[in-house]
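Shown next as structure tokens: one chain only, the form predicted on its own.
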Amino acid sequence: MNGDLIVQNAPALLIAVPLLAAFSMPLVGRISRFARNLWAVLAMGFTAFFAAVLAYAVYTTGTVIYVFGAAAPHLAIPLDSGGIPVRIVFTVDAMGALMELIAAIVGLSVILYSLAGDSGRSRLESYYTLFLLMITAVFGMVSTGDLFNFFVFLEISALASSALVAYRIDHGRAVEAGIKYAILSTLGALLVLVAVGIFYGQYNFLNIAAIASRMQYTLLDEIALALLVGALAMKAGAVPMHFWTPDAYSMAPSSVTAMLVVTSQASLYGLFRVIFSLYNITLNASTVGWIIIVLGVLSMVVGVTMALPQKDVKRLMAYHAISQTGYMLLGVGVGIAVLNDPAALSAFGFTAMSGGIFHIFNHAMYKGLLFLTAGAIIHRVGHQDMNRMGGLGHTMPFTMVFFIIGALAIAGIPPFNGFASKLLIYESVFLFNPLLSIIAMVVSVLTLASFVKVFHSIFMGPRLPEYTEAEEVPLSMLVGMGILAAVVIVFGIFPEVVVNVLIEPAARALVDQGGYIAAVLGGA
């Protein structure tokens, strides 16, 4: 396969490689443990490579269209379709490409980490099969230009994630969390499916660009919008629909939790795609923007206040994940609120959006890193109770350093990446409403206080007798954490380059509904 062919078919390969690897995993696992591990790493490695190739193509040449089964895959409306985008169409603009980079980096880190971190578990063929299905679903959700296929990938994600949450069993507690996640995911998917049915009944289309080009903003469209916002905000873990998050995040294996963060962000991407690309200028922007802002503020405040009293290290991190989702909603919500005001959008709205989108990327890196460090600690001490930990800094120095990097990043301390995105949000949101910016800063202070307590509980103090045998985790786990730590540091040191090259093009692509529609329908 030559270079041009790889670039042209990268959207399909991005889905096909992990999907084929997932279904062949039980057979490969019968050969040997080494063959199983190698198969998983190669599958994720090639998938990450195709994601990087596709992202490069999008950022250098513009939106990439891929039509499955068409003679010319770059034409969204093939000559034999009667002028209707009937086939499965992937539409990858800069925003979608950014999400694919997130999934590729975290997915590769998690697979490497799992080689040793999850080696003691049983049924690892099933584990890797489900993990690769989750990867397939995430790439599908952020690539598809079709609402029904978004629903299909959302369902695949829910099924794989539910099984992985329940994977440890843990005296039934993990199974309970998995069932809760499955029920709420099914409810969310059902709401999405009803919304898809409303659009199809009105417009006879499932393609996002085709529906957007004919959007009338009728009462049914408003109902569909409410269903989609509710369902996708719940899947993203926004307050007050966050109740599944602490159980699922704390009960899943830590490697899976790091990837669950990315699946939640894929739902957040779906929420933003619906608002900007599907509705955009026909939207009551101020009302919808304030709804997103209120969800963001509630998530920030409730998440951090619920995190403070936690004794379970992963449950604490789960509440902080909710809190950080609030920053993303706040930043992008301000951009939505001023969407119909070009002056305000130019003055601060676009910067707020860029801050929110930048925070999506940064959160995936440092929160993934923090969950992996939590997994490393649990791997050595055998439990999640911080009150029974202490002195691990003596025996796990690399894990401690990785934890410090992640903790400082999530608290918004320079020069780490969390500071860069939060600063954009603080400055731009202050121009919109100073009170919102102050709340965001106070939440960061509480986040710092919370992680100082966690650091002291886990790593400081003398060695405890029960952990004298504890030692640093194996190399593959350190490599997985090291990749994410490196991204956290580099993106924090060079934020302007990252914003100029990756973030602002993604924000512009999200705002530019006309460009999105033209990229699809203009190919006829």
Given for the second form:
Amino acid sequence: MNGDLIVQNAPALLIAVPLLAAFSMPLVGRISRFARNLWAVLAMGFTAFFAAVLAYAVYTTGTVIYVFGAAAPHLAIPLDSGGIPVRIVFTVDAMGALMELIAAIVGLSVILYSLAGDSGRSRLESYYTLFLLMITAVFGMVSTGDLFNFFVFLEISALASSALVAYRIDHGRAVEAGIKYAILSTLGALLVLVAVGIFYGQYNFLNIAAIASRMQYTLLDEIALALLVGALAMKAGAVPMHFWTPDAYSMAPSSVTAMLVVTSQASLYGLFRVIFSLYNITLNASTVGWIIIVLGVLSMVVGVTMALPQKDVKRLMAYHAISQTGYMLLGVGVGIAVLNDPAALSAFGFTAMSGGIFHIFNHAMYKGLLFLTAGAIIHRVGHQDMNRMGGLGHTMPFTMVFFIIGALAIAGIPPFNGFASKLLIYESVFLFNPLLSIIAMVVSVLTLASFVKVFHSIFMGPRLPEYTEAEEVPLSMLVGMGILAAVVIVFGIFPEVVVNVLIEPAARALVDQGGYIAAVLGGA
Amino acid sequence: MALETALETGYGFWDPLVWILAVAIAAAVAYLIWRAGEEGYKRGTAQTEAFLSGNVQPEKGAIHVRAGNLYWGFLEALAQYYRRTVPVHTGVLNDYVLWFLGITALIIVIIGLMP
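Form predicted on its own done, so how does the form predicted in complex with the partner chain look?
Below is the entire complex, every chain and molecule, led by the chain shown above.
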């Protein structure tokens, strides 16, 4: 297979490689533990490579179209279809490519971390099978240009994720969390399916670009929009539909929790894709924008205030994940609210959107890192209760340093990546509505306060007698955390490069509905 | 004026390299002050032990302030807020479903009513 073939088929390979690796994992696992681990690392490594290749192609040449079963990968419209893209079409623009980079980096870090971090668990073949299915689902959700396919990948993600949430069993508590997640996800997916049915009933096809080109914004379209906003905001963990998040995030193995953050963000991507690429200027931008903004503000405030009193380290971090999702909703929500006002969009709306999108990337990195450090701590002390922890900085210095990097980044302390994206949000949102910006800043202060508590409780203080045997975690876990920590630092030190090269093209791709439609339909 | 490496925010700019330079200079000054300090410090001797007005030092575990004791005042100040928000998080799946469906219904109404 030469280079051009890899680039051309990267969208399909992104799905095929983890899918095949997932279903062959039980067989490979029978050979030996080494073969199983190597299979998982190779599968994720190749998937990450294809994601990087695809992202490079998208950022250098523009939106990539891949049509399954077509004579050529880019032929979206068959000659005898009457101008309708009837096949399964993957449409990867800069926003999709950015999400693929996120999934690739976090997925690779998590797999490396899992080699040692989850080695003590039983039935690891099942674990890696489900994990690779989860990866497949995320790549599918952010690549597909078809609403029904999005629903299918959403379901795969929900099934694999809920099984992984329940993986530890933990006297039934993890199973309960997994069931809650499964039922809510299924209900959310049902609403998505109803919306898909509404579109099919009205337009006779399900390709996003094709529907967008004929969007009437009828009452049925409004209902479909509301169903999609509700379902995808719930899947992203927006308040007040966030209740599953602390349960699922705290009960899943930490490596899985880091990846759950990415699946939640894939849902957030779906929400933005629907609003910008499917509806765009046809919708009542101000109303929908304010709905997203209100969900964002509620998520920020309730998330951080509920995090402060928590004593379970992962539950606390889960509430912070909700709070950080609020920043993304706020930034992009402001962009949506001024979508029909070119002057405001140019003055601050686009920057707010860029800040929100940059925060999606940053959040996946530092929150993934924080969940991995939490997993490293739990790996050594055997529980999640911060009231029983202390003095671990003496014995786990590398984990402590990684935690500090993640904690400072999430609190928006310079020069880490969280500061850069929050600054973009603060300053642009301030021009839209100063009160929203002030709330965002206060939430950051509370986030810092909360992580000072975590840092003090876990790492500071004298070496406690019960943890004299505790020592630093194995190398592969440190490598997994190190990759994410490196991204957090580099993206924080060179934010202008990241924004210019990765973020602004993604924001522009989201706003440019005409470009998205033309890429698929070729101006048809 | 923004430098070449600065991130434009639409309202101002941010240059992390300048910030890092400032922190490095501050760290260097702090190091010089530390260097000029007391040289007689000996790690691991009696001079490093905490003096608690002549009282016996408690057990290691008793010294550490645990997570549950931090921010007590903050949580007390916001007790009214927490009395309302914490009970909403019931852990009951039926409640989760009701919140989800209720908010989705509200979104349908808002989007449907707004012109």
